[in-house]
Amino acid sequence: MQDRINQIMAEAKERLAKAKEMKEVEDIRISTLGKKGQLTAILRGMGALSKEEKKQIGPAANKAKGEIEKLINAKFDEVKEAAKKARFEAERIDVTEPGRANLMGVRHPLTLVAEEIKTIFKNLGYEIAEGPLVDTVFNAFDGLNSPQNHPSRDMTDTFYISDGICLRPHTSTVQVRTVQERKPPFRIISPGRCFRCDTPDATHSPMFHQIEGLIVDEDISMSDLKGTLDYMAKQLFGPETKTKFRPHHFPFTEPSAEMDVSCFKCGGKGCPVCKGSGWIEILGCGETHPKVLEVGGIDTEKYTAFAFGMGVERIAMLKYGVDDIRLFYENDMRFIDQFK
């Protein structure tokens, strides 16, 4: 019994020195020490050595038992080591490289545009005001005093859904669902994207964005409409801007105006960006329609309103001297990156 305990002792030494993977360790100590292993039995065969055999197999088989324990523990680490080393060995990083650099990205010319144009106006007390891109026939054109005949209302010009339901040609559709869900005074901007059937182009797209404007309050006039758009030219462009209203006709605003600024390329003498005119259109706005404001119950002989809206992608190309309106939805970093 103890030359075979013996031999137990040498063929695990054996092993275990040539042993280079946790596997073959592992292997080893379940043949030797598992609970079917080699020592294991003869540990569980004591029971039926003399009180004699016992005493001399016992304690020799348990320190052969400690022993290889103690040596499986040690290789168990050693190649653990190894294989760390050689792991690292394979990942390591070749500092001689040259690094890359991590670009930053930046904010799209979009998004600076309606962010800063949404900032004048929320200093003057304005609230931002969101609407769904799927809207109501009613609240795109019927709420808004618009005709039946009206252009607009072709499906050469708006995305119908189906017989009620359209792609928001104008976040106007915001106007409407505000004079509905509040009661005066409030005032609005309502910033989002806007679908019509436009052939892309330099100047068109199907899908643009909008910041409309509405405030609705006891004696207000057009004379607080041009204060109010004046300052946000000069805030927009720079305090040397000059701005210019022009009569129009819209189904909602009555009386209607657009309104130019003075070109802040040639400061009103002329050249090819306001086409030699010293102006350059940028928004239409006027005094809400009644008919608009008796949409939500509004009392008309109380409260007076006006309205404005204008393109972000006009505002941005005449801000950053952009001439195909395209360049803002390819996703070229080559142009993004210049607004740094």
Given for the second form:
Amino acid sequence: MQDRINQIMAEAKERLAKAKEMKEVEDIRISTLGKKGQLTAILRGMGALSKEEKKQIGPAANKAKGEIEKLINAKFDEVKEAAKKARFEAERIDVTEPGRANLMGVRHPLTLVAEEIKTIFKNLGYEIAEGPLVDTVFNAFDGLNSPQNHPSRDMTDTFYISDGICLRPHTSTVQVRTVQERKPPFRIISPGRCFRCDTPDATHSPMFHQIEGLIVDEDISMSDLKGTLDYMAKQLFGPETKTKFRPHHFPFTEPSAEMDVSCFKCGGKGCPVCKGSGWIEILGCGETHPKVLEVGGIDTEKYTAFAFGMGVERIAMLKYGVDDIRLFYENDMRFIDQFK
Ligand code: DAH
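Form predicted on its own done; form predicted in complex with 3,4-dihydroxyphenylalanine (DAH) now:
Next comes the full complex, this chain leading.
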């Protein structure tokens, strides 16, 4: 019996010495000390032994059990520690390696220009007013005093969704909404997206952006309009910028004008940017037609108004020297990244 105990011990020790994984150690524990383990069997079989034998084998078996338990626990700790070390080694970070740069987003050039114009007008006390992209034909044309036969109403110019509903062809729709929603005096600008049935080319896109402005107050005159827009041009293109107003026609303004700015590239001498003229047209404007104010029930004896509208793409193209409008919509980071 003593031999058997010695043999179990020797075997267990040998296996433990070779064990590298928790599972192996656990197997050794089960096969010696488990319910059906070899040493357990000896301890359980003690009842059948003689008194003499019990005296001898009992303490020997118990001693062996204690010893194996100790060895197994020590091995458990050892294997656990080794596994931890291996994991730390695998997770080790080389702090001297070069880092991976996070790509930072940049603001789109159209956003930059719109933000700049918005800021200029916000500083003049204008509030932002917004309108939907899908609007009524009334807000797009009738409410703006546009004649029934005006060419811009054609199916070939405006995208119609259904009878009386269209994709807005300009941000002037917000003028009609605002005169109905607000009580004068007020001043608003309205940036946003517009749509027209244009075939894309270097200067046309069926989707583009405008910024609309409208101020309604007592004694608003053409000189207020000129002063405001001249100030905007100087803020936007630099203090040397000059402005020129040429008579024009819009159904919703009377008188109407287009504003030119002195070429910020050549200073007015004439260059490819201004096509040799020294001037660049940047917006339409005028004294608001009384019929537009009347849509909102505004007393036109008491209040007068001026309005203006400009294309964001056109200004961005001029300001940044972009020669093809389609570049704005391609989302090519090599293009967009240049305007940080
Ligand atoms: N709505 C005009 C367009 O899309 C631009 C415009 C001209 C707006 C004169 C105005 C204005 O508010 O007064 O071409």
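Since the structure is predicted, the reported quantities are computational estimates derived from the model, not experimental observations. Positions refer to the first chain, counted from 1.
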item	value
Between these two forms, rigid part identical for Asn73 and Ser146	no
